[in-house]
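Starting off, we have a lone chain in the form predicted on its own, written out as structure tokens.
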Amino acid sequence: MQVVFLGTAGTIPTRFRNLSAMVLKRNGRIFLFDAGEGTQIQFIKASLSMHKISDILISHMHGDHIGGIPGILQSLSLLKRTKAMRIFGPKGINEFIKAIIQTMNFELTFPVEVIEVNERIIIDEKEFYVECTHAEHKIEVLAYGFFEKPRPGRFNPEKAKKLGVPKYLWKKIQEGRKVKIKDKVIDPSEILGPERPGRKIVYAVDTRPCENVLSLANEVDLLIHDGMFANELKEKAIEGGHSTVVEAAELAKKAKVKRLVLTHISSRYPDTDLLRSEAQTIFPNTEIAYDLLTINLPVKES
């Protein structure tokens, strides 16, 4: 699993920061979190294929988070995409997508399902689920959690042989399923090691630190959080519905996350050393995102 930051600017782009967009890559699929203006270009720079986007998850309806959607839909149609796509977002996303299609005068070549969501599990598949909750901004905003489900423990071939399990049944055991040999039922726990935890990521931008995000981010491997301002501009952060890096670090510490990456950085900070220093004083394992930053999250064994 890999996270790629395509845009890390707060509100307006700069020479070095594109508008908000982040990719989560997993098993050949791309989940795109927000799509600010210029996201297509960032896909090219990151050597990513837009054809692999299965789902777009929008945090809120401000232009710096949705301005890239029209171009993505039109380009994929010009490239004759046929595979369906889902777009999740708060109230208003459905009307926005309809307006794009009606006013830009192009024909979609693939089905687009637009889903306005509330606080709930919005995707639930065999190996993972995606949950959203309301965060705290000037308008309705959603934070998203991508959570892998636990995986079965490591397969022990010697135990399988000892119990007389033929090789053609080993895959079922590895998938955590019981098998029957004659009149005997073999439970996977007799052959597999301890269950292995899944990886957990939370994406929460354009938000004040709040209880909903704190709860969603509890003990996650990676928290991606709004860190728009240094602590001296706390009043400005409150006024705009954003967080200072210190506030984000305090939330990460309280939530016992393993790693914090701050994004949605104000254009007033071409040098982010101050932001990093302030945050790391509270939560040492903090970094400031930059465009095309790529984070690999290896499979967890324990």
Second form
2 protein chains.
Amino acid sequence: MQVVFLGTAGTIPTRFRNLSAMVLKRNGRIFLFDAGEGTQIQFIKASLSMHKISDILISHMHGDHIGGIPGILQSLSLLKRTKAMRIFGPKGINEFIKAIIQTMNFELTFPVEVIEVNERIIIDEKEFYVECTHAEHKIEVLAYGFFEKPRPGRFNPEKAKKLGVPKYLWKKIQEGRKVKIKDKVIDPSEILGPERPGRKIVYAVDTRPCENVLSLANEVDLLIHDGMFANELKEKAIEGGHSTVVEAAELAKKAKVKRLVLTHISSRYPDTDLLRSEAQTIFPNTEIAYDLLTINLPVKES
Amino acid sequence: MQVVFLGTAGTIPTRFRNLSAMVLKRNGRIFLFDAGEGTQIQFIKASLSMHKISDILISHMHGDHIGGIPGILQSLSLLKRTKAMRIFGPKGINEFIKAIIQTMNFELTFPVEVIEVNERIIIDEKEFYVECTHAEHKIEVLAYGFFEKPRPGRFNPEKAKKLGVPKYLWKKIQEGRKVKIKDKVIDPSEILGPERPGRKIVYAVDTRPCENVLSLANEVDLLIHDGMFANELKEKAIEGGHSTVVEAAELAKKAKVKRLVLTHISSRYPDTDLLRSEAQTIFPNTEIAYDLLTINLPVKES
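Based on the form predicted on its own presented above, generate the structure block for the form predicted in complex with another copy of the chain.
Below: every chain and molecule of the assembly, starting with the one above.
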């Protein structure tokens, strides 16, 4: 599983930071969190393929988080995509997509399902689920959690042989299903090691630190959080519905996350040393995101 | 007067070419021709100020030419612009601007006048005028001509002294107005050199070669024209409502323009040598535009 930051700017782009967009890549499939203006160009710069996008998840309806959707839809149509795509977002996303299709002379070549979501599990598949919750901004904003379900433990061939399980049943055991040999039922737990936990990521931008995100982010492997301002601009953070890096680090510590990446960085910080050091004082495993920063999250064994 | 190409890609951006946008800068004022996605970022990269934009002139309502308008309006609002702006374009531009303001949670801090135009002079000021005409594309498309009006000739102080014109009247003469000294009327032509022609630029993208553009571009100093394809892809050019570089060069030759710049380059040409050489065979003073290409057009003396 890989996370790639395509745009890390806070509201206004800079020479070095594009507007908000983040890719989560898993088994060749891309989940795109927000799509600010310029996202399709960042895909090219990151050597990622837009064809792989299955779902776009929008945090809120401010231009710097949705301005890149039209270009993605247009370019993929020109490239003759046929595979369906889903776009999740808060109330308003449907009207926005309709309006751009109507006014920008679109000829969509693929089905786009637009889903206005609320606090709940919005995607539930065999290996993972995506949950969203309301965060706190000037307008309605959603934070998203991408949670892999636990995988069965590692297969122990010695134990299988000892219990007389024939090889053709090993796959079934590995998938966590019981098998019956003669009259004896063998439970996977007799052969598999301890259950292996899934990877957990929470994406919460354009938000004040809040209880809902604290709860969603409980013990996650990676928390991506709004860190628009240094501590001295707390007033500005409150006013704009953003967080200081100190507030974000405090939340990360409280939620016992493993790693914190701060993004949506204000253009007033071409040098982010201050932001990093302020945050690290509270939560040492903090990074400040930059465009094309790539984070690999290896499969967990325990 | 300066022309800066902010985006030169044909429909789909590449690693090196952003979507269509071109700045014409004159006396500190910016006229922006088309505004594809990413235009605000290109402004930063070109060290140009969006605050200087007085007018945006849109050729047609395809996403790759208008996708950057929302970001410009949003960022300028965040920067608290108060100065009015005009946006010219074909039918549909008004609905588009309305839709984005409604659906993208805009709080515009400045007046935006949206003007749907047709074939006519759309801006007429003391020193220049802007005229548009219909070109030929898959949907309605406008070509724009930016024409400086001729300036009075160079002032000849020797002649002025000989005719007894006192210094306080020199400015009036220079402005082309008659003056009366005692009972004698002095015509500016007695003191000024020959009238100095204005600079003329025509912008015609996403178009087949056509009579209207040929006529608008007659003897202009700079023609910016669609040159999306090499000669061998003429079929594709016809099908998509674009031009081959050969067709554009032939039009430039016929219109007796001084200089031709081809833009809206297809992503299939990372190397544009073929395009340039094909065009130059017909019209030697041809360049292929690239992002941030800047062309200075000095004031003309004769």
